[in-house]
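Quick heads-up: it's one chain on its own, the form predicted alone, in structure tokens.
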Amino acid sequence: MILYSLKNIKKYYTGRTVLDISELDIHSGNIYTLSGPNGAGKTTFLNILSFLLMPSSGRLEFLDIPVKFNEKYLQQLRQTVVLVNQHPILFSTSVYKNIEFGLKVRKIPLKKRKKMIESALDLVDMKGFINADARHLSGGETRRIAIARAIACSPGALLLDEPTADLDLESRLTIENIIRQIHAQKNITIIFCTHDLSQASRLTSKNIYFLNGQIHDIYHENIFKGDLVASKPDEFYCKINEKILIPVQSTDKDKIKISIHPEKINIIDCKKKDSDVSLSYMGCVTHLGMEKDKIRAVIDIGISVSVLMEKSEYDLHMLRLNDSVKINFDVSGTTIL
């Protein structure tokens, strides 16, 4: 079943196009991730899907019915779709009353509320906080209560804007597990924003990548801004900072934004005598993780770059967290955006 259908949806702000979607269908019962750089249009897209923002033009259908952007009609839809913001605000009262608020608005009888609240808290593993003061929760706990507040309302779709941003690793993994459990137990559509493509791939194969307000088939990772410099007439680089130069194709712009394909970053064996490759950089491994049948490593060379490699290459280099490694960049993997 198609939950959302979008055709020629555009959104303008002060004459600037921030969203331009020619056609997109979102099917019910799936997990979707929205990825892309800051300012790519992801939050605007979520606000339109949650009926909090009206598109400037185009056609939006929900459950095969065209959406009418008048307040009375939208109020009904907003009870079906719930959006949890990146920085959710809880009322200065108990956790119980925070979750109860949405149920009151929906006129749920008093006798049913407690059971629904306890069930929602149990789903996010926060049942012991039912009488806690919401003002004293940590960042991760606040996100989990906000998700419980949304789930208690039994939405047809749950929209999450950067639910794991600025959280420690343990809290991020906890929320990932909560998303899996909600989907498994409730079988509702979940759409969430993330900058972490490894996180997206762990949760779903249905990723929608945004760039400049449009949906792209190609993922762009390792996005950096810099100055175009030339060492020779036919050799061009993006100068990220005083120490880092990334090889690029020629362009007529002085200031550029580039994307580096994570599979086009080479790990160099420092033990070999011939490992003195030009424009190579020493760094430290700060993250390792499985991504389908490949290994993703994040390496800090003064900037954090994400490297995707075959397991055989990983085994060859025997990478471990906090290892020192040397890398260089293949010009064929660099795209000027």
Given for the second form:
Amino acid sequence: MILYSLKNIKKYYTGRTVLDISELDIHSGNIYTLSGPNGAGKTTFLNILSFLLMPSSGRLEFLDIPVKFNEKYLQQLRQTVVLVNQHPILFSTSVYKNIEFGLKVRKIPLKKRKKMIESALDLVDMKGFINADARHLSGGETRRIAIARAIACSPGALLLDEPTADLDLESRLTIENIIRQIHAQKNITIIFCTHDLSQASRLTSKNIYFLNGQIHDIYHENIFKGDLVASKPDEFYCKINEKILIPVQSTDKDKIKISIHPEKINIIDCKKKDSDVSLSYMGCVTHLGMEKDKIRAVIDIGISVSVLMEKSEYDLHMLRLNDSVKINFDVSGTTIL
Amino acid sequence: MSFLTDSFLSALKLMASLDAALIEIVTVSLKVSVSSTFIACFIGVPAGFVISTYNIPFKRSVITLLNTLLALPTVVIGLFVYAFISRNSIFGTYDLLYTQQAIIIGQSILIIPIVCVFTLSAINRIDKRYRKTALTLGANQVQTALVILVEARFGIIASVVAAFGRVISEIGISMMLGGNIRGFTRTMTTAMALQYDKGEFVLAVALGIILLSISLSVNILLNYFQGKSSE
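For comparison with the form predicted alone, kindly provide the form predicted in complex with its partner chain.
Time for the whole complex; same chain goes first.
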């Protein structure tokens, strides 16, 4: 069943197009991730899906019915979809009353409320906090309570804006498990933003990639801004900082934004003599993780670069955290955005 | 110096004896001040909320006007209201001049801008995410407004306390619109002025002590709520 159907949805802010979606269908009962760089339009998209923001133009359908953006009608729709902000805020009262708010506005009888609140808190493993003062919770606890508050409303879709941003690893994994459990137990459509591609791949295969307000089929990673410089008439580079030059195709712009394909970054064996390899950079492995059947490594060469490699290549280089490695970039792996 | 000490001691005796005239004056003062504060809350809090939350036409100009009205002298309000309620004026038939109602009208005009501006400022300080959260949880406009008002409660209460403090100690409006009629429109401040004119300081000092005690209590309350709102 199609939950959302979007056609030619656009959103402008002071003449700038922040969202431009020609066509998109979101099916119910699935988990979707929204990824893309900051300012790509993900939060605007979530605000439109949660009926908090009216698109400047286009047609939005919810359960095959066109959405009319008038307040009375929107309130009914908002009772079926809940958005949890990137930095959720809890009302300055108890956890119980925070969760009760959504049930009260839905006119759930008093007798049923307590059971529903306990069940929602149980789902996020926060049952012991039922009478706690919401103002005294940590960042991770606040997010879990915010998710419980949303889940208690039994929404048709749960929208989460970067639910694990700025959290430590333990809290990130806890939130991931909560998302899995909510989906497994309630079969709710979950749409969430993330910058963590490993997390996205762990939770779903349905990823919507945003760039400059548009949905792209190709996922762009390692996006950097820099100046175009030429060392020879036919050799061009994107100068990211004083030390880092990335080879690019020629272009007529002076300031460019590039993406580097993570699978086209070469890891060079430090022990080998590499006189033929120009513009290689020494860096340190700061993150390693599995992503389906591949290995993702984040290498800090002064900028953090994400590298995706086959397991055989990983075994060949025997990469470990904090290892020093040398990488270089190929012009075929860079795209000017 | 002995004059002041004698007056002070006599005033304390007067207060301890629960002097009928003293009680009457304090009662009238509290009655008109509480009534005008109540009316100012009824108008000022919703007005402050609307101005703060919605993009009303000429919003900046309205806020500038309200800020200007904060400095409105009580005698100007007295004159203004007098022009509307005196015998031959537009509301002359209601016979409001030299009544407690006239004082309440004048005092309400004095403190509505105070309540409105302080409410507006209290709501502006509230995180915008509260509104968004209430809406996404399915609340309607009224329920959302209540969420914001509850979050801004300490700031709003502080505005009400400040407004009460302003009216309990004003004299211009009470004198011009109330007429200082004994047992009817004589408030603490007008009675003090009269006693001073008559050279009888005992009652004036007693009323002064009561007025200062009320002001002190109001300021303790104000301080408490301002502290709460900045937590």
